[in-house]
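Next comes just one chain, in C-alpha cells: the form predicted on its own.
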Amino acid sequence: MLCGLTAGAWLGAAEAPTKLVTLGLSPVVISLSMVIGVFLARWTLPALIQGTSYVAADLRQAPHLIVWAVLAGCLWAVANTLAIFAVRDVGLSIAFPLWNSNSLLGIFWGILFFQELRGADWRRWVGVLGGAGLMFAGATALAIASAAQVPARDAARGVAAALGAGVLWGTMYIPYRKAYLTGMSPLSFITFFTVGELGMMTALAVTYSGGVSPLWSQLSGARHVLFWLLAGGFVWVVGDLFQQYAVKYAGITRGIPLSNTNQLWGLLWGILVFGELRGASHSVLAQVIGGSVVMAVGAGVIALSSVSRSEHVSWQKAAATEGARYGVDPEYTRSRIAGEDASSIVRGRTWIDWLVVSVATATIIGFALVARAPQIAFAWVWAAVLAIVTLGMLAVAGVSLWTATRFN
C-alpha cells in the first residue's frame, strides 16, 4: 500500500518537467533528455542500495529476464514520448488521467496471464472490477473536458496520444510481473530495463528529428533546460521503483491502480504550480476535477480489495510455472517471492559501484552548472509544498520497505 501510494506522488512530480514542451521544445528532445536521466538513475540507485555484484548474481539466476526487461524498456520509451505529445496538446491535468487507463489493461493482463484474483471471493472481484469501471468513467469525463479546452484537431490528437501511452504502459506490466513471480529484485530488473529505454528512445529521436546532426542541434539549443529534464527522469525512477515493489507484493491488479493516484498529483502540479485551467469555465473545471476524483475513488476501491490467502496460493502456482518454464532454481523463487535473500546472493559494493555513482553525479552536476530557470509560469510556494510532502512519503515508505524486505 505504502509503495503504491508513494509511487503515485513521485511519478506525478516527475511529469512536471514535460511542461517545457510549451516553450517550443520538441517532444522527442524532452523524452530523450528524460530517458538519459532515467538511465543515470537506474544504474546509480541499484549500485548504491545493493551493489552491482548483487544485481549480477540476481541476473545469473534468471538470465531470460534480461530480454523481457529490455522489451519493457522499449515499450516505456514509446509510451513516454506519446505522453509528452499529449501534454502538448491537452495539458498535464487532462492528459494524466487519460494515460492512467493503463491500470484497466494491467488488471486484464494480471487476471489472464498470472492467475491474479483466482480464489478471490466475490467482494474482491466486485471491488477490483467496479473500481476499474469507475476509473474508465473518470477518464471519459476528462476526454470530454479536453474537447472544450483546445481546438478539435489538437484535442483528438492529444487524447489519442494519451490513450496510446496508456495501452503501452499497461502492456509493459507483463514483463514486470514475470520478473517478480520468478523472484527477481526490482533493483536488478530496472538495470536492463533502461537499456531498452535508452536504445528505443535514441532511435525514435534520431528518426523524428531527421538525423543525428539535427537532433544534436536541438539538444545544444536546449542545453540550458536539459538539467530539469534529467532531474525529472531521476525523480521518475524513484517513483517507478516503488511502483515495481507494489507490483511485486500486491500484484498488477492492486499495485498499478495504487500508483495511478499520480493522476491527483498531476492535477495538483498542473493547476496549482503551472496555472492550468486558469480562466476555464465552471463546467470544464467540474468535469476535470470530478473525473479525476472518480478515477481516484476507483483506484481506492481496488486498493481496499486486499489480497486473500487463497489468491497467494494461486500466485505461488503461477510462480512455480514461470520457474519451471525457464529452469529457475525453485528455492531462489520461493525465498525471493517472500522478500528474503536467496542464499546464493551476497550484498556488497565494489569500485565499479562507486565509479558508476561518480560518473552519474558528475554528469548531473555538469548539466546543473549551465542550467537556467525556464521562462514558464511557476508557483514556487505550491511547488515547495508538494515537494516536501513527496519527500515525506519517500522517507516513510523507504524505511518501511527496508524494514520488511531489505529492498528484496
The other form holds:
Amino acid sequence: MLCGLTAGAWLGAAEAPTKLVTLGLSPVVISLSMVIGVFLARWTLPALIQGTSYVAADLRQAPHLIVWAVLAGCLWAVANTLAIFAVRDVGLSIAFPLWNSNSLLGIFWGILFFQELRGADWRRWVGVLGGAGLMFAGATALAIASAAQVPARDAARGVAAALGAGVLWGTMYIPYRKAYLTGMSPLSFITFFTVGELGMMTALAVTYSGGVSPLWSQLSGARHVLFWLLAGGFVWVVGDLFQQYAVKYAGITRGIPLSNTNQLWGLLWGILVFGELRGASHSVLAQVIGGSVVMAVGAGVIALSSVSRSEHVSWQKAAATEGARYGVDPEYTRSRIAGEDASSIVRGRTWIDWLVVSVATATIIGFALVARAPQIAFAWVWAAVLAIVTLGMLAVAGVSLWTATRFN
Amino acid sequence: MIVTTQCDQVLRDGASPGQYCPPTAKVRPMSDNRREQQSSSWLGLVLRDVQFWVPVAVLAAGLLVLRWIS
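Form predicted together with its partner chain, following the form predicted on its own:
And the full complex, kicking off with our chain again.
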C-alpha cells in the first residue's frame, strides 16, 4: 500500500516536465527525451540496488518475460506520447485524471486473466468495483470541464489522447502481472521493458519528425531544456518502480488505483506550481477539483479493500498455471512471490554495474551543464514544498520495502 | 543419445575416454541443443498465449489513435 502511494507522488511529479510542450516543443521530442532519461534510470537503479548479475540470473529463470517486458515498454512509449498530446490540448490537471482511467482496465484484466478478486467476499468486490465506479465518475466530470477550457476540436482530441493513453497503460499491466506472478523482481523486468520503450519511442520520433535529420535538429534546438525532460524520466522511473512493487505484492486491483493518486499530485503541480486554471470560472474549478476528489475517494475505497487469504490462494493457482505454462521452477516462483531470495540468485556488483552508473551519471551531468531554466510560469516555493514531501515518501517507502522484501 | 550410451558402456568396462569414445567434434553439445530448443519453445509458448495478443492489439490501436491525433 505504501509503495502504491509513493508511486503516486513520484509519477505525479514526473509529469511536470511535460508542461514544456507549452513552449512549442514537439510532443514526440519531449517523449523521446523523457524516454532517454527513463532508459538511463532503468539501467542505473537496478545496477545500483541489486547489480546486473542479479538481473541476469533472474532472467535466466524466466527468459520468456523478455518478450513481455519489451512489449510493455512499447505500450508505455505510445501511451506517454499520447499523454503529452493530451497535456498540450487539455492541460495537465484535466488530462491526468482521464488517463488514470487505466486502473479500471487494469482491474478488468486482473479479474479476467489473473484470478484477482476470486474468493474475495462481497465487501471487497463492492469496494473495488464501487471505487472503480467513483473513479470513472470523477474522470467524466473532468472531461466535461475540459470542454469549457479549450476549443471543442482540441478538447475532443485531447480527451481522446488521454483516454487512449489510459487504455494503453491499463493493458500494460498484463505483462506486469505476468512477470510478477512468475516471481520476477521489478528491477529485472524494467531493464528489458526499457529496451522496448526506447526502441518504440525512437521509431515514433523519427517517423513523426520526418526523419533522423529533422529529429536531430529539433533535439539540438531544445538542448537547453533536455535536462529537465531527462530528469522527468528519471523521476518517473522511481514512481514506476514503486508501482511495480505495489502490483507485485498487492495485485493490479489494488496497486494501480493506489498509484493513480498521482492524479492528485498532478493537480497540485498543475495548479500550485504552473498556475493552471488561473482565471477559470468557479463552476469549472468546482468540476475539476470535485472530479479529482471523487477519483481519489474511489482509489481510497479500493485501497481499503485489502487482499484476503482466499484471494492469495487464487493468486497462487494463477502463478502455478503461469509457471507450468512456461516451465518456470516452482520453487523460484514460490520464494520470489513471498519476497524471499531464490537460492539460484546471486547478488553483488561488478565493474559492469559501475560502468553503467558512471555513463548514466555523466550523461545527465552533461545535459545539466547546458540546461537553462525554461521560460515558463513556475512557482519555485510550491515546487520545493512538493519535492520535499515526495522525497520524504521515497525514504519511508524505500526503507519499508527493503526491510520487508530486500527489493525482491 | 547413442554416443553417450556407447561411451558409458566402455567407460564402465574400465577404458579411458580417449581410447574408445568416438570423436565428438562434429556432435553438437547437448546443452547447446537443449538451450536452443528451450529458447524456441518459450518463444512459441509466448506466441500461442492468448494474453499476448491482447496487448499487441491494443498497441496497434494506440498507434492508429496517435496517427489521428498528430
